[in-house]
Every structure is written in structure tokens, then in C-alpha cells.
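Just the one chain here, laid out as C-alpha cells, in the form predicted alone.
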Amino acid sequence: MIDSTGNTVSTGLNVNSIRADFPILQRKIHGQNLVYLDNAATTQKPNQVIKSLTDYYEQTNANVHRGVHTLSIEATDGYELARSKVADFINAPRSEEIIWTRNTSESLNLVAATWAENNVVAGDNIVITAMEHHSNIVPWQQLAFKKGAELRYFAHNSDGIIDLEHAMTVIDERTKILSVTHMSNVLGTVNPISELAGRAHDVGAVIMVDAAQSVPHMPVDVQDLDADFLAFSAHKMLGPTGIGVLWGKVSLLEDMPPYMFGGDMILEVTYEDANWNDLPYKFEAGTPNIADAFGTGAAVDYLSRLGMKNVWRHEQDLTAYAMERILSLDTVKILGPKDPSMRGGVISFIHDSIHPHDLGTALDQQGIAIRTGHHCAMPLVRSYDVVAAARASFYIYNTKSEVDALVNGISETEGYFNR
């Protein structure tokens, strides 16, 4: 519950205090206070993260690993400390299971190009849901084409809830990998990963989890989920752009070949051959994104101080309020679960007479930032017989008054188009 001043009362977050940490929230857009509701695309960055980047470049800038001078040692220590923080954040058993990548998309591609490339053969099948982001469709499509494998989808109902019974039949003895979103970036649906993991393991398959929309917003424990691989991006959880995470069970990672070749991922090179470095460095060729690892560590610190249970309660409370307010408009249809407790802070909606791009442009004139389009989930959006949808998505610094601004903005836009 959020009181009239914007403070969260029952969820443990003081939103006014949080908002003070985000310089960009002081901006005015077209003369209006910024209302930023595009958090599923990327989140804003607090002073603590921005400062960590500045401090790195001003005080510590050096390449990591093998350097014996002070700056290199400091950079290496900070880089590896950030890896350990991420491991703790998702309850990974070992920090060497954390692989730095550029983003969730690269993490998914890494698994497709290494583990799946080595294990999927003709006649096997790969299983995903019908609500996946393009990054969790296209790599598997391409692998299926290459290997002569079958790409299977299991269904969800009109409310965006997967048919678990159907999923259990789609996953069979020829399934090698199940790759599924933890939370849909369009529907907001939170999928039952542990149940799906159990079925995958029963038939000898592995499960890859796209957690880009879950790790930033709710407590995620890779051991409780019983996942084999899990991927997410720092920029969706207060961190910098250009850095992401692949977590994998050490037993799987050790058997996988490198994804790229070059410096730091090698143990020894001769003119005739090369041997690969230990985990996690086998998958981190070349100079890594050191500064943004520092920034990711700072983002993890920030969220850990708030408490992910508090973050999740705040977003569920805000989402329930937003759904009630948006559905008060007879002209708007919401995609995804009707029950707010079954979804995260993502609400995609369709207006019955205003194109999403027109609506997004009109809201921008009022200082309100939402996302419009197919949200990198074109097959899913088209399955609702539309080519685009508007999407509002929430985070720790959003308030009910901003939800009110969104709903009032939609009403004002309707008035303009109906003149």
C-alpha cells in the first residue's frame, strides 16, 4: 500500500527516499514531470551505480587478471567481487558459475551455440513457450534448422496462463532442452519454473530460464527453481547497459566448449594448439566489461539493501492498482492474467480506437514514457490479432500517482482523438 505522499507503507519501501537517488527522475519532458513507465525495456540508474562507474574510471581503471601493479589488482578484486555479489543475489552455489556476457540475448545464444550445439541431434526436440521474447525463439529456430531438430511450443490460454498439462505432454523423451521465460515481458505472466524443471529432468532434458524480467523484480533462487541455466541483464535491474549474466550448473559449464576465442579464455597457447582456461574465464574472451561489472555490483548492493521481497510486494501492489485503474476505462483491454497476483509489474494494453504508437506519442507530450510496438515478441502480440500494443511497466521508484497520471493521460488522449 502506498500512501498519499508516495511512501510505501506495507511493503517496506520508502519510494520518496528511493526517488531521490535517481537524478533523471527530476527531468521535465515537454514541460511536464517525467513519469517513467518503461522499466521492462530498461530501468533508470541510481546515484550509487553512476558513482561506481565514475569511481572506477577515476580511481581504478586498469585491465584485470595477471597484472601485478596496484591498479590491476584493485580492478581484478572489484571485478571478481561483483561476480560474487551476483552469485549471492541468485543463490548460485559457486561464483565461478557466473559468466559475464553482454546481455540476456548473448547468454541465450551462448547456451544454444555451445551446450545445445553439442547435445542436440536430428530427431530431437527443443521446447519453448508461445510467449517468448525473440531472443528466446530465434536461436532455437536456427539450431533446429541446422540440426534437423523439432522446435515445439506449449500453449497458454487467453489470459496468458500456460497450460501445464499440455506442457507436460509436449516435453517428452526426445526433448533435449526446455528454454522458457520466467516472466513474460508482454503478458507479465510468472511461469511455474520448478514444475517445468521437474518434467524436463524426468526425461533427461535441461532447462534454460530467461530471467530478464524476474531477477530485477522478485527473489530468484536458482537452486529452488532447479534450473540448469539462467540468464538476465544488468540494465533491467538498475545496472549499466552492455553487461549481462549467464548462470549455469558447473557440471554443464565444464563440459561446454568456449563460445569465443582469444585472450584470457586460454590457459596455454602454442603454435600448434591451445588449452582453455578454467571457469568462468573459459567463456570470457578478451578484455571484459570491467567498469560495468563494478556498476552491476553496485546495483545488486542497492537492491539487496531494499530487499527483493519488498521490491516484489511493492510492484504487486502497484500492478493491482494499475490494473484496476486501467480497466476502469471501457476503451482499453489488458493482455495477460486478470489476477494481479499471477503477474509482475508489466501491463500491456490495447485501446479500441487509438493506435499504440499514437497513444505513446500523445503520452510523451504529457511527460509519460511507455513502450509501444510488438515488444520483441511479434508472434505473441500477433496471436491477439493486433500488430502492436502499449506497455506500462513499473519499478521501485514508481507510485500510484504516476499510475493516475497514465490513466488521466489516456483519457486526455481519447478526448483529443474524439474531437
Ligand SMILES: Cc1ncc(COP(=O)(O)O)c(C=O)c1O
Given for the second form:
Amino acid sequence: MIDSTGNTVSTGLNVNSIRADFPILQRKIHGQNLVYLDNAATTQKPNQVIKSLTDYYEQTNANVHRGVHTLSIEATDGYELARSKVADFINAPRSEEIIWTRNTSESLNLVAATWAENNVVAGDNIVITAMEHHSNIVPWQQLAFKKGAELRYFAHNSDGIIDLEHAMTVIDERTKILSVTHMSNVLGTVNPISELAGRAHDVGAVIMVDAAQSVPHMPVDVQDLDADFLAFSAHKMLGPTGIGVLWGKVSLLEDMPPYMFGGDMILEVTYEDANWNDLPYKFEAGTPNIADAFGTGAAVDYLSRLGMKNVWRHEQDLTAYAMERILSLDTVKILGPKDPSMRGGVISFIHDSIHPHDLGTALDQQGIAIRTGHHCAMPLVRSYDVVAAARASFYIYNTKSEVDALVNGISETEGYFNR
Amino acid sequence: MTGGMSGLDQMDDLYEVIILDHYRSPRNTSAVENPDIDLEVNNPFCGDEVRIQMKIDRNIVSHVGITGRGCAISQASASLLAELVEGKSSDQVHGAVDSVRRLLKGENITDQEADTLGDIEALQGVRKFPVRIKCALLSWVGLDDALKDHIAGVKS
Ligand SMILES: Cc1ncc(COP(=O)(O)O)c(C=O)c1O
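Now show me the form predicted in complex with this ligand; what you just gave was the form predicted alone.
So here's everything in the complex, that chain up top.
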């Protein structure tokens, strides 16, 4: 579909009206229109989210859970409303299963330091994929060192599709926890979480899902996935930085020790001892990030209004188009699944003569923001025998003309370096 | 050459002709036999890797070989370094590394320093691209540290 301004409108999303909500998209970079293709790192924020933050500070600001005055009650209500919006968004059975953290990394660390700390013993194993973000490798590595446990990986093929058969054998009776990315931030691969969850549960293990790249982009239902824990960051889904989510099954969260100690997380303190508050407060020591919870609620509202099926379809469409256009250059190799329907809107690529860093600088000169480097997945990037890759990643406001700008930008850069 | 429309001509300061030349045809890339110094420096953040081998003869760098993979700036800078250090004393190398550090920080260097650096002055365009300074300095800092350690080791 082509709209009146000549922009391609993908089915389901009105990209022009979406773009009008994002003030930053008006920015010029080096005199060029900004083409923002670094959404896997963080997304831009719509007016609705920005306004929710200023509204909060202008109208509501107060501490939560500790006052009888109007502002404190309103702040508390808004903070808890945001929590229940997040619960609905991922179809969590109960709102108290949503724990606010700082980001995905903290959510993963929390589970490693509490559930796994209590449940993993020497000789056990922890299983992850070979395509994890450093945030979903290092906490488990450290725990394995400390406990004398084994950290196991299961393989994927050269297209970045995991080998389910291999996974089934790697997960065994000594597996205590399986922690898997739902969608790879480098390859774009979407992993079969419910199959893996089935196997984990058969051997009595739990499964944690790194949903940093899935919750922002596709419908995610924690009950359908049959997950036990799930982590994501608000800043990758239109929300503010500094706030993230850990979802966990109530039965597991209840048995876990606190992660941090302090105000709000206690029920009663004496000079000798303390006992813990109920869920989710047991895991939310100290004054929380109230304003950004409001912002996260606004982000969830925004995405819910668009419909996550439409978001996903838009990105699938753009990804298929982008892969075709990028591959038409003949000088570029794309990592990850060749079939666009097997992946999300993340395209990592390697140019046969221009190093990603030089490409990144040259594209920036043309207003195009991409990510270059190891993408916090060094072992994975190295497995492709390169030390760095370039990555374009899409979101709701990106258009096919921006994909064209990227492809032209790469050609221009080739022209520059081959002069 | 690309037109002004794309804005790429703004990069000419970064990718000086000399830089691109060293990037495309790096100097002193053959391996050094029985090197006294053999080190690999890398900048994992950007994905730049450089291997530096040197033969040291009474405080003089008698032979140097540098290879690597990475961006144009890191690789050209390593090649320029290789060209400079051969035949220089460790003190002269330290002096040159210091000049390059200051050049990239945007400080002034003396005419005499500029003479010593020669083509290397082309690196000063990197100043306008602060995130790339690390790439330019990677091999210089690595070599300087290794040389200092080597000399200290020989003395003790
Ligand atoms: C798959 C994946 N996991 C974890 C993270 C870490 O997210 P955060 O930096 O918000 O903690 C990211 C973000 O880069 C990611 O893409």
C-alpha cells in the first residue's frame, strides 16, 4: 500500500501517524533525516510515554506504599496499575508475579542469585544456547564456578536455527535451569520456547526466558510458552531506561530468598531479625523507579493499542524486504536464518571489504544509525569467524524507504572507499 | 568520489588518502623470526585486533612486523606505527607515542615532533570522530607498554 505522501504503509500499522508521535524522528543528523535502525539496542519514545513522565512529576510525584496523603495514594495506585498492565500484556496469571527491576540484566541476575543460588548444587548443570547475550551467559558462568556446576550450551546450525534434538540430549536429569533467549539480538532467530520448556519440565528443571527482544516485538504469553521466569527491559519497547521486568511463577517466587534488603521489602524488623514482605515487594527493596513504571504503563498502552500481532507483521514485512534489498548488494552477507519468517526484525551483516566500524561511521554521516561491534554476544559473533558485525534492527516507526536509505547508504560507502 | 548530498565528504578528514593507502597496503606485515616482543592487542568493543612482533637490539627496534584485522583507522594506524618505529630507540618510540597521544587529544605538538611523525600527522583528523580515537591509539599504546616492559625486564 502507498499512502498520500508516497510512503509505504504496511498492513495493520499506520506508520505515518505512528511517526508523528516520535519527536526524535524530526531530528537531523549531520544535516540528514535521522534513519534510526538501532532498535534492538533501545527504541525511541513516543510523546505518550514522554508525557506520562512529565505528568507524573508535575501532578503525582510522591513516594509509594508509605503515605496516607493523596499524592502518595495516587503514586501507589499508578505504580500498581502499571504493574497490572504489564501482567496483562504478557498474560501473567497474577499481577504480583511482576517484579520491577532495572533491566533484563538485573532480572536475569536476580534469578541466578536467588532461585539458582538456592537450587543448584555441585554436579548439577545449567543449560543455555550458544546465541545468548552476555547478560544471559555471565551470571550463569559465575554461578557455575561458585557451585561447581557445569554450564552447558546447545548448538545451532549455520543459519542460526537451534538443534532441538541436540538440546534434548544436553538437557538431562542433572539440569536445574535452562535459560534461553526468545529471540536472538544478533541472528534474529526466534527459539521454540515451549518445546524447550516441555523438556525442562520433564527432567524437573525450570526454564527462564530472556525476552528482551521478543516482548517488544511479538505477542508473548507466558502461559502459552509454559515458562517459569521471563525477563525484559522497558527501554526496548518504547518505555524509559532504568526499568525492567522479571516475571516468575508465584510458586517459585514465594520460595526464593530476597535479592536485596532494605525498606519496602520487609514486613517487620526488630533489632534482632526481620521477615519479608509479600510478593512482589519482597524483591523491591528501597524506593522503586516510580516515574518509569508510569512510563512503562504508557508504553504498554501504546503497543496494546497497535496490537502486537500488527507490530510483528509490520516487522516481518520490513525484514523480508530488507533482507532482499541488502542481499541484492552482493557484497554483504547476512547472519542468521535465511528464511525471513523464521526471524524477527534484526539483521546482522558483514560487508566483504568494509569493516563494520567504518561502515557505521559512514552511515552516521548519512543520518543512518546502526549498531556495530560484537553486540554483547562475543562468543557468537566470533563463531562466524569475524570480530564484529553491523546490525540494522527495526521497529514500528520504520519504513521501507528507510530500508532503501540503508541500502543506498551502503552503496555510497562502497563508492567512497573504492574511490 | 561521492557528492555532497550524502555527506560522506565530511569523512575526508578521517579517511585521509594516506590512511586509506596504509589500510589497503599495510607496511611491514611479514612475521619477525624469534621476536623479542610478540603481543596481540585488541579492542573487543569495536572488533579491532593487531599483532605486533619486534626484535630489539640494545634498546633499538631493529625489526618490526604488524598484522591484524579491524577497521581502516586501527589498521592504517598500526601500519604507520610499523613504519615509524623501525630503527628507533625505545626513548624515541616513547616520545613519538606521546606526540600521537597529544595529537589525538587535540593538543598542539611542536614542529620538531611533527617532523618526526611525518605522515602520521594524517591521524589528526580522527579528533573530529572521538569514538574512533581508541581505534587509532590501539597499536600505539600496546606497543609502548610492551616496549617499556621489555626494557625494564632486560635491565633487571
Ligand atoms: C537478548 C538480550 N538479552 C539481554 C539484553 C540486556 O538488556 P539490558 O541491557 O536492558 O539489561 C539485551 C539488550 O541488549 C538483549 O538484546
